[in-house]
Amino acid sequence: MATMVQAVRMALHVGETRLGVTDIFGEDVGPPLGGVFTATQGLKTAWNTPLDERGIVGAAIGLAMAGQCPVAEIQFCDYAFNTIDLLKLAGNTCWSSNGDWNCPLVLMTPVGAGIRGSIYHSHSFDAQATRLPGWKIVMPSNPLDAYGLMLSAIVDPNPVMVLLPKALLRVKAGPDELIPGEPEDDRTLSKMIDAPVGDRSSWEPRWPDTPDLFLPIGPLRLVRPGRDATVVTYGRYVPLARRIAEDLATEGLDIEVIDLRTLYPYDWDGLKASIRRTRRVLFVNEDTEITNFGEHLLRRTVEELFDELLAAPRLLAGKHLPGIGLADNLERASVPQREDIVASLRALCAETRSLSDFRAALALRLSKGNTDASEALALAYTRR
C-alpha cells in the first residue's frame, strides 16, 4: 500500500529500466538523500545537481533536444517562478518549429501548503503552470494516479509538468487505489523501497513488479456522484472534498466530487457534464485567487452554461497574499479549509434562481433556435 511519493519512485524505477529515461536530476536528488521528499531514492539514473533551478530546466530541455529522456525536479514549486522564460521556450518548441522539433521532458515538482513550510515552501504552481502554452499539466490526488500519471509524462513527445501536493506525499492508498503489483502491506513494501537511516552506501532496493499502467492525461476522475452540486477540485482537496460530501450526505445534501488529474488539457466534456446533472458547481483549490485557475473554468461555466444553472457558480480559493505564514493559524487562514468548503456548499445548495430568471433564459434559448432548452429547463424546475 505504497504512499504518493512511493508510487513516484517507483513510476521513476519503471521508466529508467522500460521507458528509456535517461537522466533523473535535481536538487538532492541522487545518492545518499534521494530527494528531499525522497521520491528518487536507490534510482540508478538518479544524479544531484547545483542550487540553481534555471540550471535544471535548461539542462532538461538541452538533454530533451539531443534526444534524452529526462526527468528533472524543481525541490520546491516556490523556485520555478525564476524559470519562466525557459518554461515557456521548452513549452514552444513543437509549435514553433511546425512539429520538426519536440521536447520531451518531464518537470516534477512539490506544490501548496499543508506541511507549515512558511513563505519560501508553500506556494502553489497551478495558475502559472496554465499559462504556459504548449506543457501538459497533471495533478494526482493519490497513489495510483501519482504512478499512472507519471508514467504516460514520461512517453509523452513533449514537456509535462507534474504537480505533486506536499500535503498527500506521505499519504497511504486507499483500497480503491493500490499498483498493481505492489505489496499490500506498507511495512513489506518500505522494506523493499525505502533507504534505510545511515548509512546507505551497500543498500540496493527490491522493486516490486509493476505493470506499464498509463493513466491518459486529460480525463477527469468521478470521485462521488451527486445530484445537488458538483464540486470541481484537484491535488490535496480532493480526498477531503469526498469526506465532506459524505458527511453532508446525513444532512440530506447530495454532493458530486470531480478530480480534474489533469489541468491541461483538462476535461469541459466531462465537467459539462457534471455540471448539467447538478446544475449548481463549486470550484476549490488552493493557489491565490486573483487570475486562479479556477476563475477560468468558471467563465467558460458561465458562458456555457448559465441558464441551466439553478445557482451561480461560486470558487473558493487562496488569499491574495504574497506568501503563507509559519503558524498554524496563519496557514490555515491563508488556504481553504474544511469549515469553508462546508460553507460554501451549504450556501450553495441553499440557492435557487427566481422563476423570472428561468423564464428569460428559456427565452433567450429559443431566440437562438435551442429546441432542447425548454426539455432542460422543464428539468430544472422540477429539482426545484
Contents of the next structure:
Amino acid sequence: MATMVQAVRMALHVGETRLGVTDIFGEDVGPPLGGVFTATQGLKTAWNTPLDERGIVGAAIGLAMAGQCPVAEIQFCDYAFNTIDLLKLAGNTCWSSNGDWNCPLVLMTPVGAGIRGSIYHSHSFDAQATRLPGWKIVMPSNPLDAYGLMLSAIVDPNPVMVLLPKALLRVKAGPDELIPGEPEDDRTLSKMIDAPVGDRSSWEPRWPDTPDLFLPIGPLRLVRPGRDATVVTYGRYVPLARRIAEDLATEGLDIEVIDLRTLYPYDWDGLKASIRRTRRVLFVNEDTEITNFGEHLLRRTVEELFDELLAAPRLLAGKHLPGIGLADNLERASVPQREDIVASLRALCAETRSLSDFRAALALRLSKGNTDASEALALAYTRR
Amino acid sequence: MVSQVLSPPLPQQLEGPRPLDPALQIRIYELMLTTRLLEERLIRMYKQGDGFFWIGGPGEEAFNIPLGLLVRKGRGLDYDYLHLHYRSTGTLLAMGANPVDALRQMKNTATDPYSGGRNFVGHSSIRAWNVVPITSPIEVQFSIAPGTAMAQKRANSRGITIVQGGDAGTAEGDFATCLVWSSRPGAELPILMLVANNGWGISTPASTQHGEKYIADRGKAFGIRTRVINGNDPEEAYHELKEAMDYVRMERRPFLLEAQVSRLYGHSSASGANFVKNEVDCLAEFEHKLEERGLLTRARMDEMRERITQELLDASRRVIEEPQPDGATVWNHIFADRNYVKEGL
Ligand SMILES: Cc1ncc(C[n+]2csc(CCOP(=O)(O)OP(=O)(O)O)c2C)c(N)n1
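So the form predicted alone is up there; where is the form predicted in complex with its partner chain?
In what comes next, the whole complex appears, and the chain from above leads the way.
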C-alpha cells in the first residue's frame, strides 16, 4: 500500500527501466538523499544539480531537444517562480517553431499548504501552471493516480507538469487505490523501496513488479456520484471532499465529487455533464483566489450553463494573501478548511433560483432553437 | 574608434593571423557580403513597410561566418547543437541556409520555414541541423545549452554544443548557470560559449555597467579555458574558433570565447537601423585585405555586390507576394502529436 511519494518513485523506476527515462534530476534528487520528500530514492538515473532552478528547467529543455527523456524536479513549487521564463519557452517551443521542434519533458514539483510550511513552502502553482500554454498540467490526488499520470507524462511528446500535493505525499493509498503488483502491506513495501536511515552507500532497492498502467492525461474522475450538487476539485481537496460528501449524505444532501486530475487540457465535457446533472457547482482549490484557475472554470460554467443552474456557481479558494502564515490559526484562516467547504455546500444546496425564472429562461433558449435545453427543461418541470 | 573606447584593448598583441587558403578567403568574403547585403535588404523591407521589425547581425559577419563554416552540421547527438542569437543570420548562411527564407520571416509569410510567420526575422529554427529555435528573451539559451551538451557527452559523440549571445546579456543569471553547469567537477560539458561583445546593450554602453575587464575572465574562476579575440577579423576568428572547437570536441570540456565585434546598424529597427560610421566595418576591412593580397579586384567585388543585391531584390519582390498565414492556424502545433526530436536518433 504505497504512499503517493512511493508511487511516484515506482513510476519513475518503471520510467527509467522500461519507458526510456534518461535523467531524473534536481536539487538533492540523487543519492544520498533521493529527494527532500524521498520521491527519487534508489533510482539509477537520479542525479543532483547545482542549486539553480533556471538551470534545472533549462537543462531539461536541452536534454529534451537532444532526444533524451528528462524528469526534472523543482524542490518546492515556491522556488519555481524564477523559472517562469524557461517554462514559457518549454511550452512555446513547438508552437513558435511552427511544429519543427517538440519538447518532451516532465517537471514535477510539490505544491500547496497543509504541512505547516509557512510562507515559502505552501505556495500553490495551479494558477501559474495553467497560464503556460503548451504545457499539460496534472495533479494526482492518490497514489494510484500519481503512478498512472506520471507514466503518461513520461511518454507524452510535450512538456508535462506533475503537481504533487504536499499534504498527500505521505498519505497511504485507499483500498481502491492500490497499484497492481505492489505488496499490500506497507511495511513490506517500505523495506523494499525506502532507503535505510544512515549509511545507504550499498543499499539497493527491490522494486515490486508493477505494470505499465497509463492513466490518460485529460479525463476527470468521478469520485462519488451525487444528485444535489457537484464539487469540482483536485489534489489535496479530493479526499476531503469525498469525506465531506459522505458526511453530508447523512443529512440528506447528495454531493457529486469530481477529481479534475488534469488541469490542462481539462475535461470540459465531463465537467459539463456533471454540472448539467446536478445544476449546482462548487469549485474548490487552495491557490489565491484572484485570477485563480477555478475562476476560469466558473466563467465557462456561467457562460455555457447559466440557464441550467439552480444556484449561483461558487469558488472556494485561498485568500488573496502574500503568504501562508506558520501558526496553525494563520494557515487555517488562509486556505479552505473542512468547515468552509461544508458551509459552502450547504449554502449552495439551499439556494434555488425561482423555478419560474428558471423555466422562462429555458423556454427562451428553446424558442431560439437550442434543443440542448429541452432535456434540462423537462427536468425542471419534473424535478421539484 | 568608438569600439575601442567601448571595449578594452585585446589582451594579446597580435601580429595578425595566418592568412587562410585563398579559396577559403574568397568563400568567406562571399558569405560575408551576402550576409551584409541580406541584412541591408531586410532593413529596406522594414523601411518600406514589408515587415514589422528588423534585428540582425551587420557587424558580426567576420565572426559568424567562420563559425558557420566550422560547424559540424547535421541532426542528432553526433553533430553540433546550436543555441544562437538574433544576430546569427551569417552563421546560418555559412551553413547553407537559403537567404530567401530570411526574407520570408521578415515578411512573416506562411512560407517562412522557421516559424510560419509567427516570429521576428533572425529567429530561426532548423531541427534538421540541430539549430534550436532562437528566442527573444536574452540569455535563456545559456541555461538550455547544458542539456544538449550533457546528452552529447554521454553519447560519447563527436558533436559539441555551441551557445552564443551578446555582452549585456551576460549579466543575466543564465550566463552564470552555463559557467556552473558546464564545469561541474567530473561532469564537464562539451560546450563552446561565445560572447559577441559589441559594447552595447541597446543604448547602454557596457563600460557603464560592467566592472570586469573581460567577460571571458569570468570563466577562469571555473577553470574554463577562455580567449578574447578580434571578431572583426575573419581570419583570426576562423583560427581561434577552430582551435576552441577542436579543444571542446576532443577534450569534451567547456571553452568561453569572447569576440569583440561591431554593431553597424544600431540595435534594431526600433533604434532606426541606420549605418554607423564610427565602428570598424569588418567587410570593408576584409575587402581591403583581399585587394591588397591580389585575391579579388575592386571591380570584381563591385560586380559580386551588384549581382547579389539584384538577386535579393528580385527574391524580396517574389516573397512579398507569398501567402500570409491564415488566422485559423494559430491553433496548430500547440501540442506535438509525435516525439519528433527523438525519431531517428
Ligand atoms: C530577458 C530580456 N530582457 C530584456 C530584453 C530586451 N532587450 C532586447 S535586446 C537587449 C540588449 C541585449 O544586449 P546584448 O546582450 O549585448 O546583445 P546585443 O543586442 O548587443 O547583441 C535588450 C535589453 C530581452 N529581449 N530579454
